[in-house]
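What follows is one chain in structure tokens, specifically the form predicted alone.
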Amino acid sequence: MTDHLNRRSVLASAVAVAAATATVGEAQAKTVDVKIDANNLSPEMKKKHAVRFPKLDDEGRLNFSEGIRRWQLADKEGKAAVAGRQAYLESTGHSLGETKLSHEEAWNVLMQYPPYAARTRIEWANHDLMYENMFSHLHKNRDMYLAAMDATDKAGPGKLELNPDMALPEYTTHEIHRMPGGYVGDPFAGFAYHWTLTEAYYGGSSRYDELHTRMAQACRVPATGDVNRILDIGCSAGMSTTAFKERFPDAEVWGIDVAGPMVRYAHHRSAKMRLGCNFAQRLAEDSKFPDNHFDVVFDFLLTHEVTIAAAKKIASEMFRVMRPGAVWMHNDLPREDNPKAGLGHTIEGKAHVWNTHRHNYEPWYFRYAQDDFPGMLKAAGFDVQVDNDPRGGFIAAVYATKPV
């Protein structure tokens, strides 16, 4: 597939924008809190949440790219391949324990190892061909796939707000986790995110949507519980706005992102499953939101995405949005020297950085796993606490509270 960013085009030409502006509404009597079991969802609500491809051989093909995955998540190499690393890496001066390699050196080191460097090259293929498969579906059909989301920009529920024009800082149209077209440059770029996360990456069984009730589910509210107003800030396909949603039906729930494409499936995602969530293409750094406006911001896996200069700038944007006593709950993932991460400055560690970094096409990775994000939140104002035992075995959250 080729010129995945002039595509922005087609996404133009196809929805009509809707505007999209906050409503300050008075405050609720009480605040509605639907507690959901995500380990436990109802048919109803797995059917709901399920992603159903038209025809069984565009599922099958995703579901080897998810048989190559569950192996390698399954695949903890017992203690003969520890020793075996372990052996090889003492016949080159190293060990498994803390090294003084640069990242980049640790990677080079082991990329030599052949189990190892026949384990990531069998990753990033699969990856690949994960979303070969999904972008030529989803194009061979796209007539469906435009139409279906022309008649929910329409109809709702929900506001949806795109802006074709707007002008995309560089940091945001890199083609991150390999995907083509990156999440700006591609009409169906909100389609195959969600798609293969749910059906490949994770495992199948809509899990990936299941994790993101799990966050909605666990996340604290102000101490006075009202929770009124929401928003989800790199909303991506929205599965964690339409689980706040699910969490509280009465409040005003937003999700924002700088990616076209996304916003507008995830405005189709919530208007099939019937929910009246609001989405917007809007920077998180210049959200337009009013002052004191929110009660509840949530973000997910954003900050390890963005610049040093745009994440100082969404900490900044998200005090002024939300109102005393707000509660922000961010989740990223743990940081380099954060305990929970498991390898830390190891040769393994510091590989695992840098192939993310480089080889998953993450530009702003390798920054992310050594700054200090807290320290940020405290900087804007925030008072800060960190939870370092991270969820679903690889996010560490961060409440950041808006002092009253």
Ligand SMILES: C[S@@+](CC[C@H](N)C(=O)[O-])C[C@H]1O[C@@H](n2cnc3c(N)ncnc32)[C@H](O)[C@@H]1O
Second form
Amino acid sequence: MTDHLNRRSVLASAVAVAAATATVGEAQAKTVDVKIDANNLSPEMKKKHAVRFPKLDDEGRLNFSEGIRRWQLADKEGKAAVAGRQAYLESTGHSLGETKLSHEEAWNVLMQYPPYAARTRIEWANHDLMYENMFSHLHKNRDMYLAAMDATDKAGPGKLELNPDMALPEYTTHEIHRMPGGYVGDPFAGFAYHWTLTEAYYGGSSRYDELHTRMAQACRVPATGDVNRILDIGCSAGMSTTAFKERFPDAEVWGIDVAGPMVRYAHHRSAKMRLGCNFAQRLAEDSKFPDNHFDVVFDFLLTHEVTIAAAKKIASEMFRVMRPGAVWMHNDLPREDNPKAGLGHTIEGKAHVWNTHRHNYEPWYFRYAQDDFPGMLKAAGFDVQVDNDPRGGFIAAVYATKPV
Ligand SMILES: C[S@@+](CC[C@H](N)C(=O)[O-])C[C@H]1O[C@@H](n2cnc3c(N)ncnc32)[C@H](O)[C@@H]1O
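Go ahead and give the structure of the form predicted together with the ligand, now that the form predicted alone is out.
In what comes next, the whole complex appears, and the chain from above leads the way.
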């Protein structure tokens, strides 16, 4: 898979549009806070957030992957499937409870059970098919999509800053999620990331960015109530960035990401939605923003994709750019110390961590799952509150507040 990475240097020129220098606007005096019900979106919201392909057959190919994904998510948790795994484990002298096996050994035990092995192999074959169909569509229509981004790059609304000469840390150049080219290597990575999530990977549960809208709506605000500047780090396609701008339309909202193709697409999408979010290709650990600048910081699924050293730097950098009293809502995969997730102790939990790490190709997740990110936030100076599994799902929300 790594041979795709060479495309980064070849394609870098395609994303090297003129960089618009970031300037910081005046703080707004009053916070407007718009309530949106993500479970009952209006027709206008659905139209604004919908992904539409030029031809239905391309959309249909992703819908096929969505169907497989839905089956897989339902089957994994289904009573019959759980009972089947339990019976198999007991028949081999194991149990659903605590184990001393290593993560890899736990995965190997379950892979001897044909239904688990079949579901796992179908999962990855479907995943690869999803990207194959997506990138094939995007590259067949490359002129159209490049022209569409060209048109919004400079027109806005909202600024775009690309830094094609930026040195990319090695850890950001992997093909995470088995996505060809990774986040940084294909000019259409942003389209591919957003459209595959929306049309397939979320199994239809976030077709109109409901997941991101829900998180942005739930985010707590500083005790003073004023929210004038918001930063979304590792924003990818900008789904949470736009969700924050929809909630706080008067705020200056920034999304930053190391990947040029991501922020370029994010800006294109936000501009088409007429939202005016600002995007910049920058590192979360070196964000270039002034001290004490932001009222709210948000991240979703960033920290498990960086090294532990980078995670520590990100914690310190956010402490620097947040004003006293500012709030950081951090959301990521559960760690093994999350009592509700049960990942570190059982055969199923350990196999899940190993499967995600090795087969969804998450090079940094294994260490992250065993490390203590809230502890890093405390060490950086924050007051920290951990709300494990606020949605009853796989996300662990943590609030870090900069003391006044
Ligand atoms: C799983 S995606 C994040 C998903 C996104 N926040 C969302 O709402 O769907 C991780 C993103 O973090 C970006 N990233 C990784 N390391 C980074 C860093 N050090 N600074 C900024 N962005 C980074 C990647 O390029 C990728 O777009």
